[in-house]
Amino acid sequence: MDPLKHLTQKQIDYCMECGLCTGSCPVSRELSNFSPRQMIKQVLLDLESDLMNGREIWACLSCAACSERCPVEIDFPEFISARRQQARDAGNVPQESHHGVLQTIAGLQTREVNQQRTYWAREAGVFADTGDVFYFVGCLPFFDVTFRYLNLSPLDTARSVLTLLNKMGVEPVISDHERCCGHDALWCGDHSTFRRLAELNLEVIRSSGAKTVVFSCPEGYVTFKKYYPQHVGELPFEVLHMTEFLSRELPNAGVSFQSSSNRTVTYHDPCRLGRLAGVYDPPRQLLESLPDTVLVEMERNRQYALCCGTSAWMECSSCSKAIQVERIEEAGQTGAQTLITACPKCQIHLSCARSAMDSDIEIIDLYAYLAMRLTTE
C-alpha cells in the first residue's frame, strides 16, 4: 500500500474536529491564522492545493504537542512531513535560518568530502576507528563554528560525552566519515538528501563493526531509531540515546560524582527525545543520582513540555522567540539556578533568547553538567 495513502486514511479521515490540537499548539497561541485542525480540514475538503502553497505548512514545529492530546491519535508530525515533500516538489520551500548555511553543509555531505570531524576528540580523550560502541557526534562540529557569537561551544557536549565514556572504560568509535543524520532535510521535505545521508552513515557504521550506536543529540537518535528503518530498512545495530546508555551502564561502572553549589536544577524535555521517542526517565535518573542535587520540574514537563520554539533551522521568527521566552520564564519560576538541556539545538535556541532577556538562569548541557560533577580521583 502507498504509505501516503495509508497516512491519509488513518491520519485525516479520523479527525473529529474537536480542536484539541489547535488548543495545544504553541504556534497557534502566537499566530492567530495557524491551526492544525484547519490544515487537516483543508485536506478533507479537497483544498490540499491551498495547504501546499501556503506558509502555514512550514510554521509547524512538528513538536507533537497536538498529537499527544488527540483523542483519535492523529500523528500530525507525520501528516505535515509527508505534505512538506509535496510542497517542496510544487516549489513552496521554507525560509532557511542563518542564511541557509547549515542546509548547505548537509547537502555538501551527500558527496565525497574530506572531513576533519575528529580534531576535537584527539584532544579530549581516547577513541577508536573500530569497536563495539559508535558515538554518533552529528553536526556539533558545525554548530561550534556557527554559534560562537552566543559564547557557546556545542562541542563541549561531545567532549563531555567522550570524557564520561572514557571514565567508564569505553573507547568509542568516532569517525571523520560520519555525515549529518539527515533530520533537517527530512523535516524540510528534502527526502532525497535525507536518504543519501542515511545510506552514507550506515556504510560508515557497518565498516566500524559497531554493535551499539549512541547519540547525545535527540534528533540524531530519533532519526536513526524511527525514520531510518522506514526509509532504508532494518538497522544491524542497537540504537541508544546517551541518557539510556548512561542510565544502563553507569551504576556498574565504578564512576562517582561530587556535590555542587548549584544544587537546584530543572530539566527541559526536548520534543524529539520526549514526545517523538518516549524517553523521559533516563535523563531524570541521571540528575537524581548526583549527590545533593534537587530536581524541580517546570509546570509543563514530560509529554506536556513546551517546545524550544523552532526546528530544522527554518522559519525562526518572533513566534519562535515568544515561545523561547515563555519557556525560560517557566524555568525561572521553579526557583532553579540551572536549566539542564539534553539537546544541542534546545541549548542554542534558549541561550539565544536568554541573551535578550533579564534572566540569570544558567543553561547547561546535560553531559557537560555530568562531566563537571565527576570526582577527580
Contents of the next structure:
Amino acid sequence: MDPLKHLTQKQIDYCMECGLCTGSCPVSRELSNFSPRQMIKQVLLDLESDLMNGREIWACLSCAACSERCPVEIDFPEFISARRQQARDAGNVPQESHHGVLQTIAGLQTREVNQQRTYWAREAGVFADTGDVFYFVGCLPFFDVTFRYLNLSPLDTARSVLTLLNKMGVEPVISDHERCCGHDALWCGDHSTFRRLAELNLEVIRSSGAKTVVFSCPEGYVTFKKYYPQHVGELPFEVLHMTEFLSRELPNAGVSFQSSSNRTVTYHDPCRLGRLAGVYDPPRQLLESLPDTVLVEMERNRQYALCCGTSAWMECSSCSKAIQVERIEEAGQTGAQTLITACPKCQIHLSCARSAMDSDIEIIDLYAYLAMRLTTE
Amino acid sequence: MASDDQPQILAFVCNWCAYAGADLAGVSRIQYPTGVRLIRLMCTGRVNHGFLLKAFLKGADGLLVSG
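Target state, the form predicted together with its partner chain; input state, the form predicted on its own:
Full complex below, order starting with the chain above.
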C-alpha cells in the first residue's frame, strides 16, 4: 500500500466531525455543496467513489485554512492531493483555466526543449552559470507572456530580485535549462509529470554546483522544501525563500531605501508561503525596515489569511471571483493605498478581480516594491 | 500511418475556405504528404493558443492554421 495513502487514511480516522473545516473553508461559503467534512466522511464510510467521480475534489484550493484549525490536525490538502491522482487516473479531470496553456507548457518542459528563460536577465543585471546561490525564477517568463492582457509584467518580480541581489553583491545562477517546479502538476493530480520535472530540476541545480537555492515564488519554495523530499528524496542543497534570504542578508549588505508617497501598505499572505511553509515574519520585517512605511494588517492575516481564490490554474469560477473581491475589499478597509503580494499568482488573481471592481488600491509585488524604494544615486 | 521520418503536421482548417481547398485538391487528385492531418473547424477564430500548444505536447512537429 502507498505509505502516503496509509498515513492519510489513518489520520482521517481521527475526525471528530466538529465541522470546523467546513466552517473555515472559503469555498464552502460560496459553493453550498462543497464540504471538507463531508468529503472526509465519504471516505470513512467507504463512499470514496462519490468523491472520485464528483467535481468537488477539484474545487478545493488546498489553502489549508481548514487544517490550520482542525483540532486533530488532519492535513486536508494532503488528503485531497493523494486522491486527485486516483481521480485523474479514473478519468475525472479538472477544468483547466486559460485554455490549459500553463499545464501544457509544464508538460512540454518534461521533454528536451530549448528554452530562453534568461533573456530578461541579460538586461536586468549580472548572473552566472555556476556558483553558490541559484535563483529559481520559476514560471515568471511564461506568465509574462500569458498575462499581458491584465497590464501586468510578472517578470518585473524577477528583474527586481536580480537588482536587489546584485546590489547586495550576489551574482546568482540563473539557468535556461530550469523547468517548472511541478507544483501545478502535483495539485492537478498529474504525479508522473511532477516527478519528471523534479528530476530534471535537480539535475540542472546539481550541475550548477549551487549550495543554496532561493525562490521568489512561494509555490516553488514549498514544492522544493516539502514535496520534493517526499517524492524524490532529500535535496543536496539548502532551500530558502527570498524573503528569508533578504531579511537575513539585507541589513548587513549596505543597501539603503528611500521614502515614498505610497507609504501605508498591507500585506497579503500567500497560502503556500504562510500556512504551507510557515513563513510569516520575514516579509513583514522587510516592509517594516523601509523608512516611513506603515504596515497595516488586514482583519484576516497570517495563518487566518484568505486565499486568493484559485490554485494550480484550474477551476476558476464565480466562487474564485467572490473570494478575490472579498479579499480586495478587506484590504481596502485597512486604509492602505497599496496591497503587497509575495506570490505571482496572488498578484495575477487579485489584479484580475480588481480590474472589474471600483477600488483604488494598488496591487504591487513585494520585490518590485522593494526595488522601487531602493535609494537612487 | 505516416512513416517515422515524415514530419507530423496538424492543420486547423476553416470549413468555408481552406477545407474546401483541401477537398478540391482531393477531387483534382493532387497529392499531399500523408503526415498532414486536418482538423476542420467552422471558423479558424475557434483556434486559441491552448490548441496550438497542446498539439505540440501530443507530438505534432508543425502546425498550419488556415482560414
